[in-house]
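Next comes just one chain, in structure tokens: the form predicted alone.
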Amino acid sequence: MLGKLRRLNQDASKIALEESERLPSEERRRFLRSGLFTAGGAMVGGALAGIAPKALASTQFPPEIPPWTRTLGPGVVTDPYGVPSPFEKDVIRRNVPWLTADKVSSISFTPLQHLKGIITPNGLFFERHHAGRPEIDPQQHRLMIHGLVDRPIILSMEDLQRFPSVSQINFIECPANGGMEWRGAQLNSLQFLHGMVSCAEWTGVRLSTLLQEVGIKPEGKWLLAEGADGAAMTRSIPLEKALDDVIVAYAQNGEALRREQGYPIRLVVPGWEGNTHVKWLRRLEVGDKPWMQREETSKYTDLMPDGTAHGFTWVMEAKSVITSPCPEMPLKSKGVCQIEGLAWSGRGKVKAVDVSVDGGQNWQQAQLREPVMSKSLTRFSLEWKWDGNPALLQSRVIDETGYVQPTLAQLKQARGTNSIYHKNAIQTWKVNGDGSVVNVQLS
């Protein structure tokens, strides 16, 4: 009987899909939204009467009542701090064990394939540590601002929160995101290839407000930001950027920063390399030139084909990636589906995203999903009817400055293959005839 019920549902769904495909696009959308298509809907209503009640009861599908509707569940504050459903246990950050020598100086990757919208949950925001995660008592933490200033100060957390607060939604991306792929396709995973980017609402104090409080001397042109971790992570930032849109953040997505995200305070430097967003912030020093620290000389510089290295390449160039389908989210059947993805730019807003299903020979403009904000992740989608044949899926973003995401060949021509950072080339997913998806590179 159960087999008969399943066949009825499958047959009804097939009929509904075939009928919908004969309709104009807008009418078909209304048809699918009507609910007639789901699990056969009303089309199998009459047939259900002929199925034995015992067989129906074991399905847990309408019109039967499932067991969880017949019992009482756990009460309030069973979980004083809410946690995901156990059925979402696989939606987690992951790392690549062989990528670094030790976890204290390593990376974890956000599961982009499972995320909805543009905000990354705090527990899934990617991690990058240089000396592990310090445990800091906020009552014992201080922020010192000194150097070429008129009134050096040391601020407690309570002092910091006396200043006017601001909130802004920005992405943070490690410049090494995708960096393993310069010389060829390495990993068959969206999460491991592009998961060093996340987006959140950040709340804190404008850095310009704090610098106005201390008064900058005329010769002050640069700012050194130093973290309180074991690596004393430090980066030089031009004063022009510091006075623009940088904030000293103490909250993320409506709650205090997570420990791995810099608790109790961090910098947020919109659109710039993730390493400039110094976590566990303890010191800001104003100077007349950059400090040329380790993380801006031997690290986070771009080795060019002629042996020279480009430094202070802060801005994260425009980039996009298709998140469904992808290796972790294969196609399960032929027919109409949504190609979905994420796009972003360190220069401002996403202006447009194009999608190709034939490896870049032809392009269609995707629909941008609101909200579209500056230096934030942006969702895009395109309706596609997969016919079951192999396909090569790509996306390319154009930002509001007119910058167009390059092909891999264009990027290699400009920068060679010696670099690790700023690989923002167009990503190609190959869809096989069985619906599986693999990472490939096109010459």
Contents of the next structure:
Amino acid sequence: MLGKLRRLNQDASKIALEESERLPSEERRRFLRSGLFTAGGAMVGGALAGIAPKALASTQFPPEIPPWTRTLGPGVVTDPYGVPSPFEKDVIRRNVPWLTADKVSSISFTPLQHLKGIITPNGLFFERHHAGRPEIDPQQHRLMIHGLVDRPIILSMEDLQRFPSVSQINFIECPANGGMEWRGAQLNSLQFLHGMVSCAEWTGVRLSTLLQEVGIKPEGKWLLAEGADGAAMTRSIPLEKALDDVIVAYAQNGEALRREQGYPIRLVVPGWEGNTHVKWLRRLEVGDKPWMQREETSKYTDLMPDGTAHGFTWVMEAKSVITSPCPEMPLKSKGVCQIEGLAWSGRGKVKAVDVSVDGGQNWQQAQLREPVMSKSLTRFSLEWKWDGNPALLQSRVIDETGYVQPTLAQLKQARGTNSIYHKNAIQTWKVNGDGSVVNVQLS
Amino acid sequence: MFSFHKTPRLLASTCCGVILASVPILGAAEQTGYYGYGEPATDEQIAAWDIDVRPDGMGLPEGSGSVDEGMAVFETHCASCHGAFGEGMGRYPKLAGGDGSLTEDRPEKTVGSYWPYASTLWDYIHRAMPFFAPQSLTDDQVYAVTAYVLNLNYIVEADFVANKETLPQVEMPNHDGFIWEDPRPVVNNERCMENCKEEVTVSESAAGKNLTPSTTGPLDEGITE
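Now show the form predicted in complex with its partner chain, given that the preceding structure was the form predicted alone.
Let's see the whole complex now, leading with the same chain.
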């Protein structure tokens, strides 16, 4: 009985070994780890080392019957909280090490080249921290609302969730997105050039509900939002905006906010620069004047060529970018291909997107994919027959206010090259004859 | 001027009619709000968390600090990153210098050349510095090191003592350098569809610049400059 079992196990190991030869290394390891073949595990592991190259070359296409069709996979709750397939391991947030002094005050970029639709998965939402990501116990976290109000209050996270909730899909973009490129083309990557924008469904309480609850005194004109992180990040926000569409969010795409996104609560200030969406929110103060904090004076102000600077430039103006093809996603072959991209506007809905394949000489209107929502990412596409010749691809968004996305030359003409923030210019991708794609700028 | 999509209203503009209708109009005398959730914030609780300081001095606490005292604080707690004279070590921010550089090709935005308000310096150091030990300095130390950073920028004399009366009176060199109203949209592109330009010239390319970290495989720590 026992002997038979062992033999069976050894046979199974042999099959496992054979099948694993045909799998890419990552899946092979997972397959062998799956527990069906534990008896021969050590032997199999040892024998694998020499056969890796062959394994990578093989396929499971018809007429082969793949091993995953002839075995059973791991059961439910193997991953009680699901994670992406190991084959998706390249799809991660990435940083540019030379950009900042330290990772705790730094940025990571969303891999837009891999994303579909308009929602950014929670684990891939871009990060911008000023003092790292705090680890906050929601039971110990409080939101204080005070200042020029009738009834200053302190709310627990449970209190907050008792208020009527709303859900809305909004993008968040750091105003420094693309800010490395004012003086010339530096980075050859969609992820690093445009990955400081992400989009999620946010659920929380309208700020207007909370401010109504505390009662704003007539002198109240401004709101200060402050984070509980080591930077105690602050921004002044005019009450008109606060009462319009701002929410105190506790959920992102259906689950609690990720720590990187402000767990347990953050502000969502639709259409406004990312820095105003204060994370790890701990305090809201109503006042009669702005506070002129470091993040709205030293930073997040736009230096003009004449030496003056523009402050309180909160709105993210309309922008679009082609996400396929792009430097990370070259064209595979001549013939029909789908040009795809993302467009958004901090002033409302995307009205139209045009695409050019000749560097802006001629344009064709692209198709907008539903849903098209205010202050949300919108996906567009255009079918194109590539003849194999070099081409210059661009997209240009028009938002519901009629604003037309500017060229880089126009933007530089108006703003010079030292404003860092709010570079919403048309992106040009050069498609080479071999299908590769390069970030270029036109004069 | 920025234009808002909805006219400001104190009552939630998006609140459904049913709830609006049932919300009693609360006077200032009411002790609790409509929902009544949470706890009233006491003066003591508010005082402990309310750390913001405004240009008019609102929020500045008691206490004081001199330039001399500030030098000692700076050398112990700040110079390792910002340099003994605020010149900035490595990629850490410069805190002094850059006067008159805002119109230059490579402007240097520092406390002296760029910051419009001295209050912001007190506020920011107090809330966020030293970088690895935020909110660890006493109010007197913050006053002192604020005075020192201002002195490094030749904004105050060596005998300056910072306190809640003197600090709001400090005039920053670039105070008038800001326009606090968004002028945008400043660029009006046209939606031309055909024959929009005579020629197209590629002036810049990222190809071969070797500044882009890898976008496949594990995180790329390789390209550091």
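Positions refer to the first chain, counted from 1. Rigid core (definition): largest C-alpha set, two forms, superposition within 1.5 Å. Everything quoted here is computed from the prediction, not taken from an experiment.
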Displaced residue check between these two forms: Glu64, CA, 2 Å or over, core reference
yes
